[in-house]
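Below, in C-alpha cells: the form predicted on its own, a single chain.
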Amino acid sequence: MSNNTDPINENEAQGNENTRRAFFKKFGLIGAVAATGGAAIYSGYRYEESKPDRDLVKVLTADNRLVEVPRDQVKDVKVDLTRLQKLGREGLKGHRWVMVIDLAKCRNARQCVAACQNAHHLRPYEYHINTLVMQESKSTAPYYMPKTCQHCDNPPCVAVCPVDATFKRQDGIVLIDNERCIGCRFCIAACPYSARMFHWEEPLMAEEDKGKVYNIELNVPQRKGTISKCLFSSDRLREGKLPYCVSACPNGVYYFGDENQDAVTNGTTKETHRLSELLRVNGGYHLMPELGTKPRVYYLPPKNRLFEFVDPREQNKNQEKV
C-alpha cells in the first residue's frame, strides 16, 4: 500500500539538500514531536563523528522513534495548527480508501478491538470497532461480525451536523473534527450504523494529554462531550501503514487497501488482491445497501469458516466455574 508521502529514512535525510528538504516536509505533514522544553525536531545536519563528546539529547520523532542528536541541533518548532487541520481536512489525494471483512475468519479474539482502544486513548466499554454475534435464522449457525464505521460516500452523520465537525475526505474517510464538535449528537441519531460514540465523561488519558497538539486524523486528545468514531486510522494512512485493526487482527479477517488501485492486502498474511475480483468471487456486500449510504465498507459472507463459533456467554460461565 502507498501514499502520496514517501517514508524517509534517516540515513537518506543526512545526504543533500533536497533530501533534507523532504525530510522537514514529511515530519511537518505529520504533527508535532515532543523534546524537553518543547516541540522539536532533528534538523537533519550530519553529525561529525569527529566530535564524539558533543552532548546529545533524546527526541521523540513524529514516527514514534526515540533518538539521539546533537544538543546544538535541536530547534523548537512553533506547529502550524491551521496547516495540520487543513491536512486532515482533505485527506490523501488520489486514493480512496477502502475496506473488506471476512466473516468467515473471524473468532472474536477482539485484538482489533484492543489495538484501536489503545490507538485511540479509550476505555474497555468505549469502542470505535466492536464485534457483534449474529445469526440470520435458528436453524443457522450463528457467527461473528466486525462493526465499524462505514465512511459512506452518501453519509446521513455529514448532512445534518451544523456546525461541519464531521466531514468527508476526498479519499473517502468520514472524520470528525472535535475541536468544532458541539456534542449535540445530531450525527448519532443520523448514523443508522451505530457507529458512533458520546464522550460522557473525561477522556481516560486526559491528563497525559494535556497540552499535546490535537490530531485530527487520530482524533487525539480526546475531549469530554465530543463524539468520536472510527477513523480508518488516517494517521497511519499518511505513514504508509495499515490501519491498527487491521494490523492487529491474528486471523486475517480485515483487507485494506485502495479503491483507485484495485487493490487491498490482508493484514496478517500480507495478500494482496483485486478488490473487484475479491468481492466478485466471495459475494461482497454492504451492510443495509437499500439505505442509499453508499458505504465504504465491504463484507464477505461467512461461508467455509476457519473457526467454529463459541458463545462468549458460555467461554464467560466455564470462566466463572474454573
Second form
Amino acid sequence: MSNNTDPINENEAQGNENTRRAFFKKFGLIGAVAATGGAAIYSGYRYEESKPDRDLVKVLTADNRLVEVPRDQVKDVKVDLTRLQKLGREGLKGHRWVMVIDLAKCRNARQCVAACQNAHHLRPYEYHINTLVMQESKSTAPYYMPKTCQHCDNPPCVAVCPVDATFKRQDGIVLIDNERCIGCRFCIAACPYSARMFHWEEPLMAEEDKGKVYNIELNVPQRKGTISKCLFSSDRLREGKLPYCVSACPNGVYYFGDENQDAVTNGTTKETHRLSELLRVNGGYHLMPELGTKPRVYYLPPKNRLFEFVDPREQNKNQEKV
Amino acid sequence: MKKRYLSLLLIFVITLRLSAQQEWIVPAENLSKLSTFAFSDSTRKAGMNLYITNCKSCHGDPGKNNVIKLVPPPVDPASDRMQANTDGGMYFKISQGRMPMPTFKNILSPTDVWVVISYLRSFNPKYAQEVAPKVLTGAMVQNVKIHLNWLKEKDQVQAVVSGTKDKIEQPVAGAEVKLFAKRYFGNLLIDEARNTDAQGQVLFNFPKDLPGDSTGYVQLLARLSDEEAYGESKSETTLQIGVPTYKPPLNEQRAMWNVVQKTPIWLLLSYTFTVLAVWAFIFYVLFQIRAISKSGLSKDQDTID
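Now show the form predicted together with the partner chain, given that the preceding structure was the form predicted on its own.
What follows is the whole complex; the chain from before opens it.
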C-alpha cells in the first residue's frame, strides 16, 4: 500500500513546487508586459504633447463655407451601395410623378436626348428617349414624338422579371437594378412601348466609371449585359429639380410634376399649370390605352403648330451632300 | 458642276447663319435699364450662390473658361465679350434667354437677376455701377407687407398690402399683386394678377378643387409685380384651404407585377393548393408502395410457416 501512496505524495509535492514556480513566472511576465506597455503609452503621450499644434486642413462644406478641420479628424465619406439601393427601392413618399409631352411644340431639337445620354453615360445611338417621326396616314401631317418609358401603373415589364431586378416604387417610377439584372431581356419583350435598351457592348464610360458606387436612381455605372431605361431622372427629383430631358428642352415640349398636387411645371418656361386643366383643355391622351398599362406619361396632340415640319431623313441627306 | 456650286452656296449660307446666331441683339429700350439698388459685397455673395445653382452648369467658373459645348457656346462671365454688355443688356438676356439659354424670368425674380449681375460685374475691375434714380410711382413706400386672409364664405383669398410712407404705415393702393400656390417644381398662379383698391385690399378667387396636403394645408405666396417701385416684397402663408389629399403609394396594391409579399390572393391560393396536392399525391403513392410491400411480406411468412 505504501508503495502506492508514495508516488502520489511525490507528485503532489512536485505539483505544488511547479505551481509556485509557474506563478512567479507568470507574475514576472505580466509585470514586464505591463511595464513595457505603460512605458509605450507614456512615451506616446509625451510625443503627442510635444507635437506642435495639430495639422489643420481647409474643407469646403456642403453649404459653401470654408472651415478648418484637424487632419486626423477628416474622414472620407463612403457612398454606401446598400443605402442607395434602399433609397432607390423606396422612392419619394407622397408623390406620384407625371410627365406631359406637348407634341405641338416638338421640333426635334434633340436637346432632351443629348442631356439624357450625357447624364446616364450613353452612346449617341443608345436611347432612353426616342424621338419618332409619326404620320398616321399619307394625307395627314407628320409630327415628332419623343417617347420615354411610360412608367406604367400596371407595368408588364415588372411582372415578367424573374429576379425582381425591375420594380415599381411608391411614387410611380419603374426602375431597374443592375446589381440584380441577369440580362434575360424578358422585360424588353414584354414592354409594348419599346422603352428599354440592352447593353450589348461595354458601356460608353466603362473605364471612367470603374470603381464608382452604383447609383440605382441614375443607373450609373452602366453595366454590359444588363438593361437600361428611362428613370424619370429620379436622382434629380430627390433634389427637387426637374428631369434632365425636361429642363434641357428649348421648345417647351415637356411638363413634369406631381399628380397628387395636380400641378405640372414646364421645363423651358418654368411656368406651373394645373395638370387636370392642361389635359382637359388640350385633349391629353395616353399611348395605347387599350392595353390597360395605365401609363404615367400623357401626350397633348400636335395641333396649331407654328413651324414647318422638316423630315430628319431629308436633313441628314442635305448634310451628307455638304 | 451645278452640285458643287450648290454646295458652296449652302456652306456660305450656313456660315452666314452661324455668324448671325452669334449676335444677340437687345432691343434698344432695354439697353439702358439700371438696377434700383447699389451692388455690394452682400449682393455679390448672394449672386454667387444664385450663379452656382442656376448658371454654373453651362457657364462654368468665371475666368476659367470651362463652359460646356453648346451651339452657340455659352460665354465666360469674366470675358470681355460678356462684360461689354450694358447692365440692361445683361438683364434682358438673363430674363428672356434664347436657344439654348433658358429664360429665367419665371425662375429668378427681378431682384435676383440684378443680384446675379452684381456678381458677374465683380469680375470686371473697370466697372463702375450706375444706379437708377428712385422711381416715383411707388411714392417712396417702404417696408411693404402683404397679409393673406381666407374668406371662407366667398372661397376667396384676401391680400392686404401695406407699407410705410413718411414714417406712417398705410395701405398701398393700385399695386399689382400675384398669388401663387407652392408646388414641388414651381409656383402655381392662382386666379390672375390683380390690383389693390384704395384700402390696399385685393381678392383672389381660390379654386375649390386644388389639392392641399393630407390635412388640406396649402402654402401660399403673394408677390407684388412691380419690384422696381416697391422693392422685393413677398409673403408666404400656409392656410388650410385645399382639398385634403391622401393617395396611397402606387406599389401598395396586390398585383402580378408587385413583390412576393404583394402577390394576388388567387395566385397565392392556387399555387399553394397545387404544391400541396402534388406532395399529397407523392406521399399517397409512397404509402401505397409501403402497404403493398408489407402485405407481400406477411404472405411470404405465411407460406414459410
